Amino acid sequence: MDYYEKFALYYDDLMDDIDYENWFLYIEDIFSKFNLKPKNLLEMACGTGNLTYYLCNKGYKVTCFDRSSDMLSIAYNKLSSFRNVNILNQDMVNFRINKKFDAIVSICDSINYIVNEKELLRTFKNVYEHLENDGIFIFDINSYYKLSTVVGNNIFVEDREDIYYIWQNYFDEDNKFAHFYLTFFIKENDKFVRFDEEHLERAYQIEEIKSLLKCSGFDDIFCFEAFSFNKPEMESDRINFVAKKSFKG
């Protein structure tokens, strides 16, 4: 399923409630907590490059990729002033880069978009292979609670001056799939133009993620309520994971 086609043009406007600078600072807090000073970073599913911008601006050597060429075209423009970034068109499951990294990050519940458990295991193994010894993997997920209950089978509507959208959701209990059906009306040349998108996320329990990480080779695995170092609660919306690749002589 292809995501973020025409939506890519309006992604930054619609996601303006996400504080990417705060997300960047949280990642730096994780580096500090685990006594790491990474230099070479890989960002998976970088989208339009919002987090990438802060990583590059801090001076990290960043390689980033996304499967959506539409999102990447915006990222190219946003990151054009940096010389410490390499932007690639790849996907999380099958990416291949001829180098290893001190840290690999993925934000904004990109992992939930991998709805097949075997493909998620392949992703984690791929991440493990691309990490240096003592490297760290940082990512988050929309929690099972959020996808099944908060989003669940609910409908959300937002009316802005130039954008109106309806977000209808259906949660499939059997397959643990959250279906998002989005209808947008965008004002262009004094007329509203409609387009639709369908997104699919898989709801994972914390223990499912930990088990797949262990099967991929990670021994040191931690999870927190996102943007903190607190233990996740039953009703936590977002869970952050940290997995370290321990040196094995």
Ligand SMILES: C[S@@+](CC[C@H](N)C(=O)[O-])C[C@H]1O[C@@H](n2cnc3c(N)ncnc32)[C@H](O)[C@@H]1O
Second form
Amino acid sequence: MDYYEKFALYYDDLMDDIDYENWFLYIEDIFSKFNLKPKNLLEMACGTGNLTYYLCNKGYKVTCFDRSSDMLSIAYNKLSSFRNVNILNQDMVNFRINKKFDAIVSICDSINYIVNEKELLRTFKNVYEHLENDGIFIFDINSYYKLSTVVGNNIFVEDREDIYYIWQNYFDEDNKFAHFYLTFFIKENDKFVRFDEEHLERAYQIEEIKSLLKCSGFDDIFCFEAFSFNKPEMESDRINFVAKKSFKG
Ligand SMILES: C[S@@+](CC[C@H](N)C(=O)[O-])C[C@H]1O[C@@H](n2cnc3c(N)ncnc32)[C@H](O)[C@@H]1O
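Right, the form predicted alone is done, so what does the form predicted in complex with the named molecule look like?
Let's see the whole complex now, leading with the same chain.
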């Protein structure tokens, strides 16, 4: 399925309610909580580079990748002034980078785009292989509750001056798939031009994720309600996971 193509051009405008600086600070809080001072970071599914920007700005050595070349071309422009970033076009499921990292991060429910357990397991094993001993893996998911109950089977409409967009969703209980049908009308030369994209996210229960992380070799696994260190609640909409690769010296 192709997505994040033309949408890439409008992604940053439509995500303007997300505070990426705060997200970056939360990730740094996690480093501190786990007594880590990582230097080499990998960001998977970096999209247009919004978190990457803050990571580079802080001086981390960052490698980032995404599967969408349209998202990456926005990221290239945003990050062009940094010398401490390496931007790649790769897939989370089978990426290969000839290097190990102190920390691997992926934010904003990118992991939900991996829609079957086999591929998610391959991803987690791959992450494990690319981590240094004592390395940390940080990512979040849209919760099962959010995908099935809050956004699934719902319609959202946003009416802005130059963009009108409709987000129609359908939750498939059997496959645990949230189908998002996005229709955009973009104002171009006094006319509204339409384009459509279909996105698919898979809803995972916390226990499923924990068990796949364990099967991938991670020993210490923690999960929190996102942007906090609290236990997730039944109605938490975003869950943040932290998985540590133990030192096996
Ligand atoms: C919701 S966006 C989040 C982007 C970015 N992390 C952010 O916080 O703005 C999801 C991103 O995941 C990327 N993506 C989805 N599946 C992927 C995969 N298998 N490998 C790499 N990137 C993927 C998409 O191209 C898109 O950029």
